[in-house]
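Here's a solo chain for you in structure tokens, the form predicted on its own.
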Amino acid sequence: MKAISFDEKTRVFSLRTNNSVYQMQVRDYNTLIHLYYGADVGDCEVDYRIVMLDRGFSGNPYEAGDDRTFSLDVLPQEYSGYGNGDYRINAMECEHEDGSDAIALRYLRHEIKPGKYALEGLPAMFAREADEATTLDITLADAASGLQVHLLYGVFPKLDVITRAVRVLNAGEKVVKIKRAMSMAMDFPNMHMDMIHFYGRHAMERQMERMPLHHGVALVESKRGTSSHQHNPFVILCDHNASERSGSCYGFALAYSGNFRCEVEVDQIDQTRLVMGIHPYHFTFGLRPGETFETPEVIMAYSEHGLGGLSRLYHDAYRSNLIRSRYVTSPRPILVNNWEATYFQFDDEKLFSIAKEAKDLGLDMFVLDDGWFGKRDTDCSGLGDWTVNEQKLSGGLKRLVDRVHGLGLKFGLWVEPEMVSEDSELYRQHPDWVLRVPGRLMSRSRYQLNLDITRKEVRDHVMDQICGIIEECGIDYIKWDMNRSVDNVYSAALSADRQGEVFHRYVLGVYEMMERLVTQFPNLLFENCSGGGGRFDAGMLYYSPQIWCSDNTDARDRLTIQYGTSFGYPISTMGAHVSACPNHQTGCTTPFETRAVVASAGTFGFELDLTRMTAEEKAQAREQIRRYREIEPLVLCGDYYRLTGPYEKKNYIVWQFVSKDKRETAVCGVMLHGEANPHIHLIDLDGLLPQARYQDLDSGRVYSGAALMKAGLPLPIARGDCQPILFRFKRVDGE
């Protein structure tokens, strides 16, 4: 099986992988049509469903002559721009030097090479090996202005995954400024279809909401700077009838961190096209000749086995393929951080005694969270004085370090660097390195700036800081944390005209920032953080094996945040820690060891202040961590099935990991109720094999395969709220 072929006959382009097929035709005066993306149809092209008609008010174009049946505003196009007679929602805009805006693209060439395409300064999926993957470049232009534009497609077969990009070349004699540039376009010859996207807030993000299309435009965005706790640049559309286990899902990944945009339209005949890229909200980029742009990647997967059966697929090609850490299948530190422990009042010897507690519970890592830094009292000040605060760590940190090394455990850091707080020498004297609107009053967020980070100088001063101090000190992991949206969108540093190119060069600025941190330490742990979720995407995982989920750690919250996270995203990128209660965000109380099953699903470790622990508690404490170290493997490699969730009004969240061999599993939860005369609750396990037998570790009873996945198991019978679920089996027939 070719991954990527030409008919040179019929002119049809098939991408194959392992289960789906997508196709796209050269047809009339060059224009590039989609044909199909979905479950394999054969060696069969399905250019017959191209169906001509003459539409009322749909227009053709000059080239077509009399036939008006040829109209781009219904025919399922490839990438569409504006002005070309299509009235939907385009993937393309530019504005030329004689102010017009209109943009005809079509076929040039194409190329197929072996390998993946990479983006200059942006995340992308990678190819270990060069016939993991096979890239197709096709050529779209545009006559009138000399511009080219770079179809760019990433076959993977084995993963089930076809990414896409745009390099966009000014080829023509004059500057070209790029209003809108969308990484990719998809066109459905239907509009039945449900559409699932992760909405929330700071503390409460992507929280599943799913709607069927309807006519007119769905819309997903952030305009935030950021990926930002509202919105998640993931989207999924599905069949209305798919479940966890059935059902067609096409999935839609953006890996980029900053401003983004979805958008789903069904026309005037019930078809649909879904658009993803950078928001064109506050963005033009201007492109001389010779010069080019690349927009970020979409990561696109289909799978006619559910939603269950696509987050799997994500879930491996992110670890197999995006993520580049050394920890991405190996054990991560559990570790224990100091923030909700002491906030900023501390001092070494509160600090030290924390870690030697963690020692005795048989932690790996501590981790000094804010405050260690220049005059940070409170989180009004200190903000870009990346130098060592000796008048709380006497002795300064690498001291601290050292102690700590010493009792055997790893050590950790928390670094903001993007903000600025205006009471820091930082800005005291560079009041210029931060985003202003000249002559205006800026917004402050959390008494912090942005950085100017699209400036270089300001990006080697931070990071000269922040890699000095991890680099005397031996730090061993690194919490990078962003705690506002951008804003005070200028930079003093680039002329009027490209000022719209502000949003997109800072997030280009993080991850050359980024970049350079996991280059010069390539050992180093990294998580990235924005107040938790608020750049939780498919762009930071390429930097960082671990995101911190969300900065709220009730466990019962953390159920629905955990949920909605798992659609798109790894379990083992997930930051989740056991933390104190009553719970710092929101009052209320679980049982430590439901606390405890809920940060399993995740990178697991603790938030609170080890020193006040009660023994029944640091006993507990031990067990936990004795357990999870025996289902780390599940969560890190394993596959992820969704049993039950948030949404569907029962008393029970169940989730469950089985290891590739299906030869272990562990099947995790919450009772969320106590009830009177209670029902017995039965659970149908997944993943296993029918005929195998599954010895349960706890009682010794062995059962079916098939068994625990059609009769099902009976959950634990609750005394109380929230009570914790844990069953773990192994395979004793010995096949």
Second form
Amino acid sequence: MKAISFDEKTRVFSLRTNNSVYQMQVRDYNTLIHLYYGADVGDCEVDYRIVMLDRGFSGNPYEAGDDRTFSLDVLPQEYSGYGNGDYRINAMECEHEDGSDAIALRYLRHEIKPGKYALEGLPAMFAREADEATTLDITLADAASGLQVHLLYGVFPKLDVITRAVRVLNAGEKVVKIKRAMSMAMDFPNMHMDMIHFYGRHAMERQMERMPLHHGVALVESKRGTSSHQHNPFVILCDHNASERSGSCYGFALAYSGNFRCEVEVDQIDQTRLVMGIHPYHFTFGLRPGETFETPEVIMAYSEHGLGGLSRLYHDAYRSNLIRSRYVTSPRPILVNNWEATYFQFDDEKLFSIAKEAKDLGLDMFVLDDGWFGKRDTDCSGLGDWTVNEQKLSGGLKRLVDRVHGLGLKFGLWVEPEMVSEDSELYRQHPDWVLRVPGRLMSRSRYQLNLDITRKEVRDHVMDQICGIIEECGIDYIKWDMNRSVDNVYSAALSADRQGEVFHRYVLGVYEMMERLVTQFPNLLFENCSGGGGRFDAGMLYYSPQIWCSDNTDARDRLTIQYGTSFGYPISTMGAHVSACPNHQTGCTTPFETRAVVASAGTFGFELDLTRMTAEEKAQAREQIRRYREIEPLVLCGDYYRLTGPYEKKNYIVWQFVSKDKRETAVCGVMLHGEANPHIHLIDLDGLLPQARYQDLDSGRVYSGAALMKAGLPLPIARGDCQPILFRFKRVDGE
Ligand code: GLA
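Can you return the structure of this protein in the form predicted in complex with alpha-D-galactopyranose (GLA) rather than the form predicted on its own?
Full assembly next; the chain just shown is listed first.
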């Protein structure tokens, strides 16, 4: 079966993955009508789904003459225009030179090509081999303005993933201002679905919320210049009764790290339309004749096997065809980060003493966080001055790096390239290099300002400094932070009519800087961060294989943060560290072992003063590292199952990793509190071979896969709060 086909007679496009089908049809007046996306329907075109009726107060295109049944207001469309009788949320909106804003998109031509389209300066999924993906490029045209809208589809049959993006070409003769260009639109024939999205705040990101669709518009969005802590650009639509193991689920992930909007509207006849893309807030983009604009990509997946099935599709797709880093499936260095150990108060001897302990414990890397550069003793100053603070690091950074390398450890470094402090040499020299609205006072956040990285000279200045340090000192890992939302949105380098481009150009600037980092240093391990998980999105994963999941390191809070994150992102992308107790963010205490089990569901590390650990804690830490290394291949490459979730009325949260060959599994979790006269909690495992035999590596007991999945496994009886759960099984039947 071909990944993409076009039936010349019926004019139906069929896009096929191993387990899903997507259909659309060129119908009357060359209107591109969406027919279907979902489970395989066999060799059948489902254009019979379109039932034409005369609808009151729904207008008709002029070409339809007296036919009052052809109305764009009710027909499912592949990509809706503006001002043409469709009153629902639209995909595109423009402003023409004469002040009009209508746009009527009609099918012009299409092309089917092997391989996957790429987007200029934007992250996107890629095909390693040409036969991994096929591209469909459908051109829609607005006859009056000459605007051409290329709908791009990337079909990855084995991954069950279809990507979408839009390239707009001004093939007319006048300037057109794009006011809205969503990456995709999708119409569903009913509203029988729930919407799941991931909201939050700083230090409490990606809390899952599930709600039935309702009439009117539901939306998630960011206007903060980043994808944000507040809403994640990943949304699921699923059956009302979809569970972890069953039910139809659609995922929509925007590979973009700036302002976004996902709108879901249920219309007058209970049809649903979803659009997703760059937020129209403070957005316009001018296109002169011959110029193009490309939207970011939406990565769509469909699973009939519930939310768990959908998540595993995303995990596999990102690991194989989105994250470029060579570390994506290879063991990551286990690190210690000095942030929560010292904050800004350190000198080279203090840092080296932590590094020595790290070596003694068997860690692989020491990471020097904020405070090593410029005049940076608090968060009030120094950002932008990427020169070493020799008052803290006597003899310079290279000396410290060499000493740490001498221990046999790698060396990681924190940077925040997009920012500047008013109290910095950079700001004193270039006060015009910040985003600032003329004649107005600026809004500050953490005492810092956004550099105007829409400007190439600003990007180059910062990156020359940072890349110089990486090169000179032999840095092995970079943590790229971003600690304020984008505001004061105005660039002194752009003309008045281009100010609506600043937010998007800012994101393009970030991507260009990151591209330089990863191409200049292909062996560098790169971790993203934005006050924890404020920019945890598919766009960032194209550049970095891991992202600091949250500034909240409390193990109990991490249960919901990492749970929410796991719906759309591989476990191997979540930076997770064991920190000190009482926890610095919450003041709460959880057992050391529990902190390690929770941090093991991510890229494992420590974030505390190792020199203050007791001998007993050190022995425990060594054991934690050993156990993490054992399960690490499952965390990096295996299948992930959420066996229970934090929103169920259960006293435990349990997840499971299974190796792709189903020979190994680890069951991890937390028993939330000890029970008097306790219940026996049996948990059903998942993803095993029913007939295979699995041995519990601690007790030695052997079970059949079927027994573990159907009869369940008794969880340990807990005493006290937040007790760890960890079982490891290996297949032992010799097959
Ligand atoms: C952010 C990060 C932290 C730490 C601090 C340093 O909040 O998320 O991990 O690096 O900045 O200022």
